[in-house]
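Coming up is one lone chain in C-alpha cells, specifically the form predicted alone.
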Amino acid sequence: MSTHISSCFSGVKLFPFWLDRSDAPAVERELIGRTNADLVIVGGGFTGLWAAVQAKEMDPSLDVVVLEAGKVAYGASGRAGGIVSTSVMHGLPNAVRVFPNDLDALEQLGQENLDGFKQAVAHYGIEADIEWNGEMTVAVEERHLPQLREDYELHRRHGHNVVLLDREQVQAQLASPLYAGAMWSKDRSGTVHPAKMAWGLKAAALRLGVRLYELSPLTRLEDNNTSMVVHTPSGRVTTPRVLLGTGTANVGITDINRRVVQVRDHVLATDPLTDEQLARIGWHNRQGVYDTRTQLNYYRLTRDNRIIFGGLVSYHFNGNPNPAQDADERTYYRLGEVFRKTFPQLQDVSFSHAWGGPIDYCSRGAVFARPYFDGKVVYVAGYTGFGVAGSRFGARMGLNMLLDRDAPERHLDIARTGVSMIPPEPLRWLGAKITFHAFDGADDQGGWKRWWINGIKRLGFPM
C-alpha cells in the first residue's frame, strides 16, 4: 500500500460523517415498567420510523410504541451512502430475475413509495439535503457496454426516463479515465443525507404521538397466544401486533438468522472539495453513481461537496456487528485506492471520515416480510443495500400483513414468496470468503473468480 494514501489518511474520524453532528436530536428516554400498545415496532431506522408514520397515517387512534436498542439513525440506516432509488426490488435487472410475473405492477408500486417519499418529506418538513438530481450507472470499461445497452433498453421498455451516454458525453457529466459510457436515469431518484432523514422521521413521529424510547433493546418475545409481550432490559409491552424492522439484528427467531446475512459496505468521506477540485471532475448535475465493477462502488456529493465513496463488501464469522477490522484506519486504504483510480485528478484530496456499516443481504436482493407468532409477529427486511427509500415500501407492506389490509403487492409475489435459506457457519463463512475474494480481480483476471461468481448466480444468489 502506498505512502500517500496512508498520508490521506492523517486526519480521519473513524466514525459515519453523517452522525458526525452537534445538532443531533436529543435521545428519547428508556423503556421502564410494563406498558400496552396496539402496536409496537422494533427497530428505530428506516423501517421502524416508516413504519411507526404509516401506521397513524392508516389509523390515527393506534397506540404504536416504537423500540430502538441504541439511539435512532445509528444503525444501518445513518450509516449508507444516502442515494434514493425508485426500485423497490434493487434494480429492474434483478426485478426481471425475481419478479419476472409482476414487473409492471412493481414498477408501479416503486413509482408510488418515491412520490410518497417525497411528500412525506414535504408535508413534514424533514430538512434532508434532498437533491433530485437522477442516479447514473458507469461503465469502468468497454466490455460492460453491452450489458449498459441491456439495462437501458430494459428501463426503456418499462417507462423510465433514461439517457445513455458515450465515453464523451459521460466524461461530460463526470470526468474519470475509468468511464466508457454510463446510463442516466432522471427521474425519481436522488441523494439525501441519512442521518437527517431518519431524524426527521423520528420528528414526524413523535409529532403523530407515537411513543418512542431508545436506549430499549429487545432481549425476548413472548407468545401468549392473543397477545405478544415485548421484553427489554428495564420494560415490557403487551401488544397484539409487532413489526421486526430490525435489520440484520438477533431477535431471538432462528429461521430469520436463516434468511438474512449481514455483510458490511465500509464507506470514506472526503474533505469538502474546493470549487477548483470539483471543476477537475464537473459532476454538474450531481448524480447518485453506481458503477459496473464485480465489487461494485458507489459514489455521491454532499452538500458541503465532499465526496461520499462506499464499497469494498466484507463478511465476518457470525455475521459479527462490531468487527474490529472496522476500528482499523489500514481496512480503508484499499477502497481509497480504488478512489485514486477512479478520481486521479484528486490526489490532494484527503479523507476526513470512514466507517462500516451492515447491510441486509437475502438471496432475492429484495425486501421481504415474513409472519411469525401465527401472524401476530412480522419481519421486514433484505434490502441488500435498496433500503434508503425501499424502506417505506417495505415498512408498508410489513404494515399491510400485520394489519391484514387488502394491498396491491399482497396479490404479487414479492408478498406471496418468501426468500430461501442461506447455508449456516461455517459453510457460510466460507463461502462468503470465497465470493468476495473472487470479486477482487475477477474482471481483470476472470478465470475460476468469475467461473465460482457465475455459479453463485446461477443458485439464485444477487451480485
Ligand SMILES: Cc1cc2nc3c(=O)[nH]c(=O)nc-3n(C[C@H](O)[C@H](O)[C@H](O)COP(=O)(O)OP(=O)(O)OC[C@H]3O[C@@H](n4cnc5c(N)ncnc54)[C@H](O)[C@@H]3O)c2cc1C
The other form holds:
Amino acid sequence: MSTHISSCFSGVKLFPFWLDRSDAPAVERELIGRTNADLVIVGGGFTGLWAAVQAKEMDPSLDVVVLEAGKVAYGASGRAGGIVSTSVMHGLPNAVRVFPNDLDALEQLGQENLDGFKQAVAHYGIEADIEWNGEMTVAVEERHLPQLREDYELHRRHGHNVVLLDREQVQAQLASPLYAGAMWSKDRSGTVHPAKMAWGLKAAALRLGVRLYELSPLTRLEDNNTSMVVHTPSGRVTTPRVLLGTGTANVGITDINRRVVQVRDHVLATDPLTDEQLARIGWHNRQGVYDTRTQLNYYRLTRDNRIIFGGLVSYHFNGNPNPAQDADERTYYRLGEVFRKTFPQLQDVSFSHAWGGPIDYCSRGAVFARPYFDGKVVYVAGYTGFGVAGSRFGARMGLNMLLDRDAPERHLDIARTGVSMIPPEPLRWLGAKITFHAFDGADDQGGWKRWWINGIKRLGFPM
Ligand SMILES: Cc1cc2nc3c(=O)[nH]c(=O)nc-3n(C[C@H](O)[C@H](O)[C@H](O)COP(=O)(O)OP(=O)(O)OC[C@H]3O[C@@H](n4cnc5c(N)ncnc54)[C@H](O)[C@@H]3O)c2cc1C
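Having seen the form predicted alone, could you now give me the structure of the form predicted in complex with this ligand?
Every component of the complex follows; first up is the chain already shown.
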C-alpha cells in the first residue's frame, strides 16, 4: 500500500536546490553614491548577465553598470529546471502559431544563439554541469500521439535530428507506465545547472570590467531628455541607455505590467538516486523531458542523479512575487503525486528541495523587446518559461535595439512587433483561476475544461 505523499517531504527544504550551495560567489557591494555609465543594465538574471557580457563583447570600451535588486540568480534564472533548448520562440510549434512566415529565419537565429551560448561557455570557462543529451517530449496518453507525430514531421521538415519512439522504444529510454510514445530531439538541446551558469556569467562580466552592484534595486527611472537617471536606495547612475532585464518585477512602467503576467511555477528535487533506483527507470541517455499533459511537467537528472521535476503553475492576485503558498510544504504535494504517478517504481524516493519561481507569461509565449522613454530604455522579457538559452538572444535583441545596431532579427516581426495587452485585475485573476482549474482536470475529465482552454488558445494566448 502506498504511503501518504507527505512522508516523501519529511526532510524537504523549501529552497531552490541549485542555490543551496556553499560555493556560491561572494555578493558584490551595493551601489552607494553618484556615478555615470554608458549603459545601465537592471537585473542580474540570465537576461541582464548575457546583456552585460555581450555589450562588452560588442564594444569593450563601453562602461557598463549592472544593478541587481537582491542577489544574482535568485530570480527565475536560479530556479529553472535547466533544460536548454534551441528555439528562441518557445519551440517550433509556437513559432508556427506566432510567426509562420519567418520560420526559417527564426530557426537560424535559434541555431546561431545556441552556437553563441556554447562558445561563451567554452571561452569564459563556465563550469555549469552542461550535458548535451537532447530533449524528449513524452506522450502520457494514446490520444496525444497524433499531435506528437505532427510535431515530429514539423521538426524533420526543419532539419532537426528527431526520432519518433513507440511505447516499447520510449520505455527503453525512460520507463513510465504512462508513456505511449515520444519524440526525441537528439541534438541542439541539453541540461545545465542554472545557478552555476548564472554565477559563471557573473564572473565573466566582472572579468570583462562590468561594474556589478547587488542589493541595489532600481527605485525610480528619471527622464532628463538626453539621459536617464537610475535611482537606487543609496545611489544613482546617469546614463544614455538602460536595459531592463527585470522579468515580471514592477519597475514603475505600467505598460509592462499590462503585457507580462507573473505566474508561479513549482519544482521538486529528489534525493540522489542510487544506481539501483536509477536502473528501475533507465534514462541512460539523460535527456531533458517534457510531457504532453495540459498542466505540463518537465524533468531532468542532475550530475548527482537527483530528478528535478517541475510544473505546477499558479497565479496570485496582482502577480504577487512572494506568495505564502510557496513557503508551505503542502503546495507541493500535488506535484509529488504526479511524480509518483509518472514513476511508481520510485515510491521509496524522497524530495530534498521544493521551490517556486516566477514565469514571465506573455501572449507571444516568447521573448520580446520593447522601447520606452523615446528608446533610451528597452525592456526584455516574456520567455514564458523557456529562457535558459533564449535569454542570450533576448539580451542581444534588446542591445541591438538600444544601441541601434543593424541585426538580422530587426528585419523580422520578432523585433518589429510587440505583444498583446492582457486584461487587468480582477479579470486577470479570475481568468487565470478558471484556466488553472481547467488545466487540472482537462486531461482526465475533458468537458467544459477542454472547451475553456481551447477558447483561451483561440483568443491568442499560449497554453
Ligand atoms: C520554475 C521555473 C522553471 C523553469 N525552467 C526552465 C527550463 O527548464 N528551461 C528554460 O529554458 N527556461 C526555464 N524557465 C524560464 C527561465 O528560467 C527564465 O526565462 C529566465 O531565467 C529569465 O531570466 P531573466 O533574467 O529574464 O529573469 P530573472 O532571472 O527573473 O531575473 C530578473 C532579475 O531582475 C531583478 N530585479 C527585479 N526588479 C529589480 C529592480 N527594481 N532593480 C534591480 N533588479 C531587479 C530580480 O531580482 C532578478 O534577479 C523556468 C522558470 C521557472 C520559474
